[in-house]
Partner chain sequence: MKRMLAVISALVIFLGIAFFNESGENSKSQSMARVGVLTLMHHPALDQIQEGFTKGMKEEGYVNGKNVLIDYQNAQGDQSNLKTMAAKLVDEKSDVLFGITTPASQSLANLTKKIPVVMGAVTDPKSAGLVTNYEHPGSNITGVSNMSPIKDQLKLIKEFMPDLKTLGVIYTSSDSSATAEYKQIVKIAAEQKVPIKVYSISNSNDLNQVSQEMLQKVDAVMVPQDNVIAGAMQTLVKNADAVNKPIFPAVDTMVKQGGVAAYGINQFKLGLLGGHLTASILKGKNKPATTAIRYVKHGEAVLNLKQAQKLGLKVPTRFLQEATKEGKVFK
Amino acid sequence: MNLVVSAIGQGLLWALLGLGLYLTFRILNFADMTVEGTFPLGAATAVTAITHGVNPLLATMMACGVGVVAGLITGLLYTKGKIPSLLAGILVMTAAYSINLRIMGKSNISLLNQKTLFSSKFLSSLPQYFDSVLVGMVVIFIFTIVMIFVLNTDWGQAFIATGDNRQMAKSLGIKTDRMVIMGLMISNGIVGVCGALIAQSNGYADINMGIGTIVIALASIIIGEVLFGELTLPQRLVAVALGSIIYRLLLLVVLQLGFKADDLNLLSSIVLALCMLLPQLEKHLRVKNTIVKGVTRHE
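Could you give me the structure of that single chain in the form predicted on its own?
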């Protein structure tokens, strides 16, 4: 039971990563690799700040700030420097690695005996792992509500239009470059917060904790889309959070089958690949059944 609760708590916390990537990957149609650098950047910033006596909430806000800056740089490289989106993200991701080392001063920092968002008296009084579930639910609720509100404003609709058809949006007077930059800033700011929360939940920040994060975020998005099908925008954001939880539960099942924790990245990739193949397999089977029915009717 504790393992299931832990998986749900981790799924809720990691869902924030999926929500952040959803803005760029699905709405802007922008392949943003920056998240693999922004996630540990947010973690490194928050953990370092906390170990220097900064309030955990303020440290988490600082993590959001550095994420926003990383997104801004990627956006400028893409829109003003005319560097391809994938390469712009990789450049910032690579630079973030060295920045993280400078921030932390070493490859990892522990939060042992440090006050975090998870060490309040109320959360400490909860049963084991329920603290991450509660914090995750509150954070996801707040961010989802804010995102739904923002995306339904005039600015949000212009942002969505930019992702749907950039040329058409530009002809309507929408400053698409500005939309892309702001989208990347918001997305990476959210990812930075996620990194800070995960680091505080795990009790440490590590220089390599960003490896594979984009696969985790994509898994949350794809699993939600595959399982719940056609949804409205608010429902899709909820589906991302549910997809993150389901993904964590799938990993738990796989680990219980005897696989090693070292295989998690491999297993994550396999799960994501299978989820992305499901719609194609379903389409293929539907076409095949249609052909069979046509042949049978003809006979």
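Now that you have shown the form predicted on its own, what about the form predicted in complex with its partner chain?
A single chain, with no partners or molecules, comes next.
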């Protein structure tokens, strides 16, 4: 039971990554590789700040700030520099690696015995693993509400229009370049916060912790979409968070089934592939059903 609680807690914390990527990947249609750099960037900034005595909440905000800057650079490279989106992201991601090393001064910093967002008296008095559940819930709640609100403003509608059809948006007088840049800034700011939270929950920041993060974010988005089908935009954001939790639970199941640890990557890929194949399979089966029904009716 404890393990499931732990998985839910982690799912909630990682959900922030999915929410951040949702803005660029789904709404703007921009595969943003910057994320793999901004995630450890947020972690490095927050952890370094905390070890220098900065208040954990402030340190997390600083992580947001550096994420925003990274997104800004990707945005400028893409819009003003006309560098293809994938490449712009990869450039910033690569640069972030060196910057992370500069920030941390070494490749790994520990938070053991330091004050973090998770070490308040109230949180440590909760049952085991409920600290990340609670922090995750609060954070996800705040971010989802703010995102829903922002996306419903005039600016948000213009932002969505930019993603839907850039030509049309431009013809309506929307400054699409600015929309893309701001989208990337917000998205990477959120990812920076996620990095800061995960590092504080794990107790360390490591230079290589960004590897594979984009897969985790995509998994949350895709699982959420597949499981819950047609939804309104606010509901979709909730679905991303649920997708992230379900992904963690699936990994836990794989681990609990006692598979050899060596097969983990293969198994998580299979789980994801199955999720993505589900709509196709369903469609296929439904088509068959109607054919069968049609045939019997004719007889």
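Note that the rigid core is defined as the largest set of C-alphas that superpose within 1.5 Å between two forms. Everything quoted here is computed from the prediction, not taken from an experiment. Positions refer to the first chain, counted from 1.
Asks: Could you tell me the distance the CA of L281 travels between the two forms after a rigid core superposition, in angstrom?
Replies: L281 C-alpha displacement between the two forms, core-aligned: 3.1 Å.
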